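Presented as structure tokens, the chain that follows is alone, the form predicted on its own.
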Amino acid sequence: MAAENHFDDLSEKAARKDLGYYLRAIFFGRPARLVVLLLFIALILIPVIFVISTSFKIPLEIRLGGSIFPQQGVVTINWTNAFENVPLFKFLTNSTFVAVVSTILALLVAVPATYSIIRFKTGGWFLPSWILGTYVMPPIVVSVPIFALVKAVGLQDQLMGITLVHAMANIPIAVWLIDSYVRTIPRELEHAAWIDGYSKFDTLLKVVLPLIRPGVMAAGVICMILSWNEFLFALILTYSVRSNTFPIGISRFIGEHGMQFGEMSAAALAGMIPIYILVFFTSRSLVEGLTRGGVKG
């Protein structure tokens, strides 16, 4: 009897086992978290489809209508009085402009700097946390002060003001990117480059910048999309169409007659399509700058 009851509680013991084997195979194993991966890419798709869908909807259906994709025919007008009625090609020239100088500014300063205050401490424990406090900092908290100094500089309502704070706003965030990528270098290869005469300068030049490409490849690419997507300092500082960037002019879409849903669907997406490209021929470098620069070498 006592055979049979050890046997039996063995059995027990087996079956909840794999009852718990099969559990955790459905709601952790490979299929679970395809699906999981599945939904979060829906999530993300979603507004860009309803986007699409939306810039090839007639203006009445778009008004009207409640459906996802177009139920009246597929139209491109939409399309047309986006770059008739607004000179958004301009604006994505602008913006284009602004993206590429500010970002080339921005990594100019971010990588010697990285490079100074982790190697030789430069600013102690103030020029850190300083760099730190500008990142987290609200842009509205600085907003009058900028416009003022940008005024008196007489930068006002020009490509080169709103690309001069573009850059100073994200060297920062460039500082903050290529920090971690800077600290997995081995001293040993600098001090090697200084037995061999070189200056601190051509250490970070012929050594250690080779070795955080990478990094500093990513930081770039995030530069270049905050600087893209920036709407409240291009708000402040350009007025007219010469300095207008691409989400000022999204902004002129909204008239006394409404918002022209429409073609505010096709600017955005002509909007998009450059990033997107940018993210797509950039990714491999993007994700080992943002993975292996957080990984002790």
Given for the second form:
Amino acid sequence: MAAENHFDDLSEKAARKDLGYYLRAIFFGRPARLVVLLLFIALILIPVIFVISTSFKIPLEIRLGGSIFPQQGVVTINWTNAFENVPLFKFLTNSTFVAVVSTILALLVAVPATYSIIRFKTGGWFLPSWILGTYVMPPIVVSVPIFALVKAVGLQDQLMGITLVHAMANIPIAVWLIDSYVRTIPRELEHAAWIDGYSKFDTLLKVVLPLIRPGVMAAGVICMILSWNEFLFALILTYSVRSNTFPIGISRFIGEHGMQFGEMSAAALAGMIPIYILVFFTSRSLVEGLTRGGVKG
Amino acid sequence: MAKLVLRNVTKTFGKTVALKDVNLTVKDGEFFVLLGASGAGKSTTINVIAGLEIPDQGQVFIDEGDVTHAFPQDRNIAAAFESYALYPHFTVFQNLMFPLEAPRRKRTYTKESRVERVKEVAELLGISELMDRYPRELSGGQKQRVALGRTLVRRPKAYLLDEPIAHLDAKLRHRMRSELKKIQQTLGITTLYATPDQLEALSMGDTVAVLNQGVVEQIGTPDDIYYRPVNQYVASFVGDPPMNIFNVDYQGKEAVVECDTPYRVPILPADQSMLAEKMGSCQLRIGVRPKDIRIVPAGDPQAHTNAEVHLIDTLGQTSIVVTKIKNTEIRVKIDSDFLPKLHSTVGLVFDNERFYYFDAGTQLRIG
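Any chance you could show the form predicted together with the partner chain after that form predicted on its own?
Zooming out: every chain and molecule, the one shown earlier first.
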């Protein structure tokens, strides 16, 4: 609506029909917008469609390359092979454990930390900028020290090791997402709770937390997605089926007996499903949580 | 029930001085009113006692204990703020229950006694029907009553009420004023009440403190504040409409009011001797309340001066008549039955028994 009205406003200028008018009409007119949108959607969806169709192709056809869609018939052999050759369920349970537990740990630290940083200026200017700094830094920079640390406490190739690292790595993002929610809460509410006899911690639990719950939920979902898809730390900290998360698991197993693209596609899709379901059911609060910071500053 | 004491409290926010060397004592069981315009430091005073602000200098005592640096939750006071501060995720009932359910009060109240207390307060404030509503579903006046209710459910050492009935409609405000006073008298709980409304202050307070830009101008009974203001600020702040104050040239038996067309007003013998004793050599000012001026027909021998009727503001039974002598305004409060004609010239008679005398230099009242 707004865009159309905007166009009406230009009617006076449009009367002159200069070059700008034609350029706008071509690039911002309704059909043009539709084409651009479809292009972007296709760009994002084509790889996914490709993976789906590959997982149902006859293995020989995959090797020959060719069209996106199966020409020689649809088979489920890649799927059955994937589940037979690759311990997919083990990887899925590993990844689920890591994602859920690391997210809970990250939130347990991030919620009180964010609250404390904003309300009580904990860490002055240094802590917030340091947190942002760790978020900006490429993870590969700390991969060696992290490996050394995890090994020093004997958690290498164990689920708890990768879980702790994911929790730590996700804290900055969680702080950053929860930040804008905490800022929207009037301080008077906390003052009232203190006077009503609640400690600062009880105030956080009983008054602040219920009010920032959408933000905490969004942060939690983001943390889970990031943990689920995380590759680098999982690669250096997990060596065996015992602790391999999904992305590492499939990348290693499939490689072991030649590049089985069909099996890989099937396995990758199986790993995508849980996280898609999660996002599907939480997309509303997720979108709200991610856009909030931009609107309310 | 407790005594509240502020000793030499100073609080600044950046360059703004919110409180400047404030000394206050609220006696046990007293209804103490902080009266002042917005920005006078009323809320800061309340926040300092509540523990939401730590004074830069000075001390705060509740009873004999120094609580200057104590946390709000350890002070056992209850407060209602002008901004309501209702918990948006709780219903009215839950809001009222919240102070009673604090972990530290788990032992004080049983579940039944809490509910009973909440019902009692809701009844009193006329919010029983709103118990299941959320704050966003309430009007401003209803929110304010819930906020007040959340304060009154407890029996703390003191109630701190920051303009708690400012957003109620006139009729309800009037009722709440007497209700609050009654509750306070029944419970005997020390109450500190901030308001910019002098009528509230004078009608409710046992003691009133007039604040002006972070300074306590005067502390006294409502009578003291109204009849014996210590300085020009208190005299003109209290009383509606404000007192008329003129620069005069004092000439013994009479004073010449300085304006475009100077006129003379006689001074009572008693005042003459008082002034002779206390005035010294200062520039004198005379203050006279609008109700202590009478309007007579122009040219009446009683009249001290003539003035033009500039504006008439009728408030039902009484009216405020703003008269002008050239550019000097004089406000007169009279019975609406005897209104002069607009823009007509009338005579003004000043009641010299009700004069207030001020030192123009120090602004202090003489006498």
